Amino acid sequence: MVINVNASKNYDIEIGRNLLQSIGANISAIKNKCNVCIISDDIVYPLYGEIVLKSLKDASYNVCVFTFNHGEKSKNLNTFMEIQEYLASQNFKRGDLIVALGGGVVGDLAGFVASTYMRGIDFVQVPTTLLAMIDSSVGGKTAVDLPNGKNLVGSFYQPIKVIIDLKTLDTLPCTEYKNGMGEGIKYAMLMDGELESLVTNGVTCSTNVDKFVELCIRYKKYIVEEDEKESNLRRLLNLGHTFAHAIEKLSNYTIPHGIAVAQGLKIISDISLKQGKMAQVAYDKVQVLLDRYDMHIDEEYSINDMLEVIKLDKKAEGDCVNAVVPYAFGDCRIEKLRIEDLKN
């Protein structure tokens, strides 16, 4: 299957099985001969990047490998420069490419590699988490951390296409199964209809994920292709993430961005019922599907700590945050909300 994105660039977003196989063939149908970069982490890299290697190497292409510690943590400047540093001793030159072969982190870090090096070169997203599939390798946002909070540095950036290989969900651990749900129930509360049936009744790596994967994509490219930039409608994408990213920081990021999400829809939920802006059977299903899918976790934070962590979340302005507030399964409204009502 292959979905077609027309943003700053025209791209595609290929779904199958078995596509790592044949990437070198697949990327040379867009890509001349050039040198390649594939950029992993220590989990992925010895579960598929000897796949990835042979592949292009077999289309004649001239590949080099970084890899690095898995996890958010590295996901910073110091990375960020060792792979620009990596990509020079290569003499890696505007014509070139990188293959982003990972999760989140892996495609967002390497992302803003491909939109900074040489001010841009080419890139491909491949993701091999179901989080990564249905929402970070699809509409552009790249970014790394600051000590002072997630994704605070970074860019839009388009990929030149996206192959999702669903074969590599059989290799995924259930943790992160249910990280890609935390992004899943999201957007079964944005969309509604066939999607949030899908995610009621169940989805597995081996029940209804290929659809699921299909709906969610084709939702944020509808989303993309209208706001590419965050201007206003993609900022429905957020919901959840105003105290996701929060939850993330403090627990010094051992919280999972998926889970984290779905812990923000959780909170998010209570105030809008509390606000009676959510009617009590849209909140009662929320709960439903964090049950479902097991998203609760034990940690408390400070509600004080939590609002200096959203203060300097990018979706503050003042003494204020734009915040996606939900009022029923397919309405979800961008408010701006004090952050004194938030603490109340």
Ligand code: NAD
Contents of the next structure:
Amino acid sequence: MVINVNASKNYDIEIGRNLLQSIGANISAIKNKCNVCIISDDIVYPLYGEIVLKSLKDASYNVCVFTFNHGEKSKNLNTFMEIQEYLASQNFKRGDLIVALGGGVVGDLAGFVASTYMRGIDFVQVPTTLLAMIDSSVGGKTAVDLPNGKNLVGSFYQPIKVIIDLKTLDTLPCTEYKNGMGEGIKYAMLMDGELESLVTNGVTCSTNVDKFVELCIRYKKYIVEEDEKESNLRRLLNLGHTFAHAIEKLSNYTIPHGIAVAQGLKIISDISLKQGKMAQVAYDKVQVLLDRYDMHIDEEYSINDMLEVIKLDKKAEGDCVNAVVPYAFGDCRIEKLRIEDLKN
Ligand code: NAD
Ligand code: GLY
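And the form predicted in complex with this ligand, for comparison with the form predicted alone?
Full assembly next; the chain just shown is listed first.
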């Protein structure tokens, strides 16, 4: 299946199984022979790197590889600089290409490198986690973290193609699957309808996953085409993220993004219920989904600690924070919440 995104770049998202084997031929339809750097992490590359490397070489690309230690702790300016220097050492020029093979960490980092190396070279997203397939590989947000907070340095920079091989989910650990479902519950709350039913009925690696990925991507395509640079509508995709980013940082990134998003959904639903905005019935539905996908964590962080981090967030403005407040499934609104009120 192919879904086209018509943003500042027009590109196709290809979804299927066993697509890695033909990735070289696939890319050669849109990119002439050039240098290609596969950027990946030390877990994903041993699993899928050779297949991608061979396919690209068979399609006559000149291929090199850069891998880094897996995990959020690598999504920083040090790794960013190492990759930039590696590209320069390999004599990469403006017409060359990056292939980001991995989860959201690889995609965000490689995308940011692509957006800045020689003022921008092409890149292809090849997401291998559920989270990256339904969210981070689509829409062109690229970033690295600073010690002060998540995604504080980055750019909007669209890939020239996204290739989603659902077969790579076969090796994804259950914990990472669950991580993806954190963002999945977010989409269900934003979108309601078919996606909400699907998520309520259950999405597992063997049930409903193809349809789930497709529906999430179709929704994200709609948002990105309307508001690529997040001046308004795209902010909806930050549902749950205000608290999620704080939780990730406070846990020193031991709590993964999607799980943190699920906690953020719970907190913002609590706030919305207490403020009389969210109806009890919708609130209960959120709890059912969080239970169904076992989104509970042992750690607890105080609201004051979270708010200290939130004040540094991109979404903070003076004594207010821009948050997405759920009123019902399919009715989430962007509102300014006073930090003082949140404390209460
Ligand atoms: P990740 O990239 O760290 O991947 C999670 C783990 O799974 C890693 O250890 C990785 O090595 C491993 N892995 C990946 N694919 C695998 C496979 N097929 N089989 C076995 N292991 C595999 O994390 P993630 O959850 O994919 O992404 C989280 C990141 O995405 C965060 O940094 C978050 O901020 C970012 N994000 C960005 C956007 C965006 O729009 N750009 C949206 C959501 C999240
Ligand atoms: N993941 C949020 C966005 O892409 O806008």
